[in-house]
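The chain that follows stands alone, in the form predicted alone, written as structure tokens.
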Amino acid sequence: MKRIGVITSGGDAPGMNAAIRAVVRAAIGRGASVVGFTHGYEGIIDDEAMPLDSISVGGIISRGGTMLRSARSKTFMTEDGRDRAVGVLRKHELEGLVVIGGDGSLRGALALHDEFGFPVMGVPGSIDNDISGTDFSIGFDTAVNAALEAIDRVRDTAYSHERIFVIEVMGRQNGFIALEAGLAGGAEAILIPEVPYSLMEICTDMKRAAVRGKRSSIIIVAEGAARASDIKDFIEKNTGFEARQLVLGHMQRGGSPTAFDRVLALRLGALAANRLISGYTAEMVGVDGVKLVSHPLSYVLSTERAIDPEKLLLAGVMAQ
């Protein structure tokens, strides 16, 4: 291959810029040119093309978000929309496309391959870390550290005023961020969608802790498990303790990526470009321990990534 494209799609994730940079510079190192499209699949359909070279991706490694910007495309979900997208890709004489994004973005890439035979390579970019085939997705470490910083700051106030704080983190369908940040932040309770919980038992534990002299607690809840406001009200009603709520929201998506996310993005972006140029297609690159790996997109998208049961057990032990 001598000419490939690259997009970022779906929710933005810190480290996406580093991945774009790696795709471009790895491709140039192989003698190929790169065309980027702004606004993901929608940008392909609207022909929002921009040539990318070493200079255009210089200085972006530390920036959050994505220089190519991102969007979700209802048009691309239709057969006509995908047909138009492939027409634009071929108009620019592209021989393959690197897609950086989450589950929905990777499904779009697989559709291009299955329906039109267009070569694609996926790079996992999602703060949720819920993509199979890789231990980590780009942006997860940064999101966890953003949540952890908030937890650490709130704990000081919780201790000073002897209050219960309920902190809601992102995770509509999974609790990866909540579990990781809760463990690192020493949370007294972690509520995630994957595991049933009893608020009454949590209240009972808080009362017992108060008898032992504990006057403050931090509860971490993934947004898909419950609303922080509802938990706060339940705790106040059933314990008599004063409680506060904090919803972190999209601030977890922004900001400069951590060193871990930058290096991960560089490794995965370069691997994606190299495999695509070498003739591989319909894969997603990832990391297994310290090793770089690649898996068929069909496998990645048909496999569910599960919460680590050992971390769940550890969280319960540490909360005592």
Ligand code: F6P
The other form holds:
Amino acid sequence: MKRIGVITSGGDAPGMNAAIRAVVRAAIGRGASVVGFTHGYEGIIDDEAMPLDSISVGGIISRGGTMLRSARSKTFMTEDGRDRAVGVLRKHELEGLVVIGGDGSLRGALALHDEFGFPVMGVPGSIDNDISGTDFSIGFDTAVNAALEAIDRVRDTAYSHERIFVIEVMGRQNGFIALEAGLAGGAEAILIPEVPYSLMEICTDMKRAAVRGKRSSIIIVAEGAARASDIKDFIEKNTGFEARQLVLGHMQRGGSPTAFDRVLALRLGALAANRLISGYTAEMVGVDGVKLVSHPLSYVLSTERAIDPEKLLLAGVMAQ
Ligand code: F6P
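Would you mind generating the form predicted together with ligand F6P now that we have the form predicted alone?
Let's see the whole complex now, leading with the same chain.
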């Protein structure tokens, strides 16, 4: 393979730039050339091609977001949209495409392969870390650390004013960020969509803790479990304690990637380019412990990633 394309798609994630850099430089190392498209699948359809050489991906490793921009394309979800996209890829004489993104973006890649026989390679890029076939997706570590910094800051003021704080973190379908940041931040309760919880029990626990002299608490809630404002109102009503809410929102998605995310992105980006150029297709690269792996996209996308029960248990024990 002598010519490949690359896009970033879906929600941006810190480390995507490092992954683009790795795809480009690894491909060049193999004697191949790379064309990027801005705005993900939408940009392929609209032919927003951008030749990428070694120089054009210089100076981006430390930058959050993605130099290729990103989008969630509605047009690509239609058969006609995908047909147009493949037409553009073929017009540029591209022999394969690296897709850096989350679940929906990887599904798009698989559709290109299944419907048109177009060679694709997926790289997991999402702060949510909800993708099977890899222990970590690019951006998760940075997002968790961003949330953690906010939790640590809030704990100082929560302690001083003896208040309850409800902090809402990202995760519409899952609680990976909430659990990780909640554990690291010593949260008194972590509410995630995967696990049923009783707010009344949490209120009772807080009242008991207050008798023991503990007068401030941090509750982490994943956006898919409940809204921070509703939890805060419930707590105030049922405990009489003063509570405040904080929605962290998109600040978790921005910022310079951590060393962990940069190195992960470099390893996964380079592996993806190398495997695609070597003729592998319809796979997603990932990490299993310290080892690099690559799994069929069909397996990755049909397997649900579960919350680690050991971490859940630990969160419960630590909150006592
Ligand atoms: O998938 C990444 C993510 O940040 C989720 O955690 C969040 O629910 C969603 O994207 C937010 O999407 P948008 O940026 O479109 O509001």
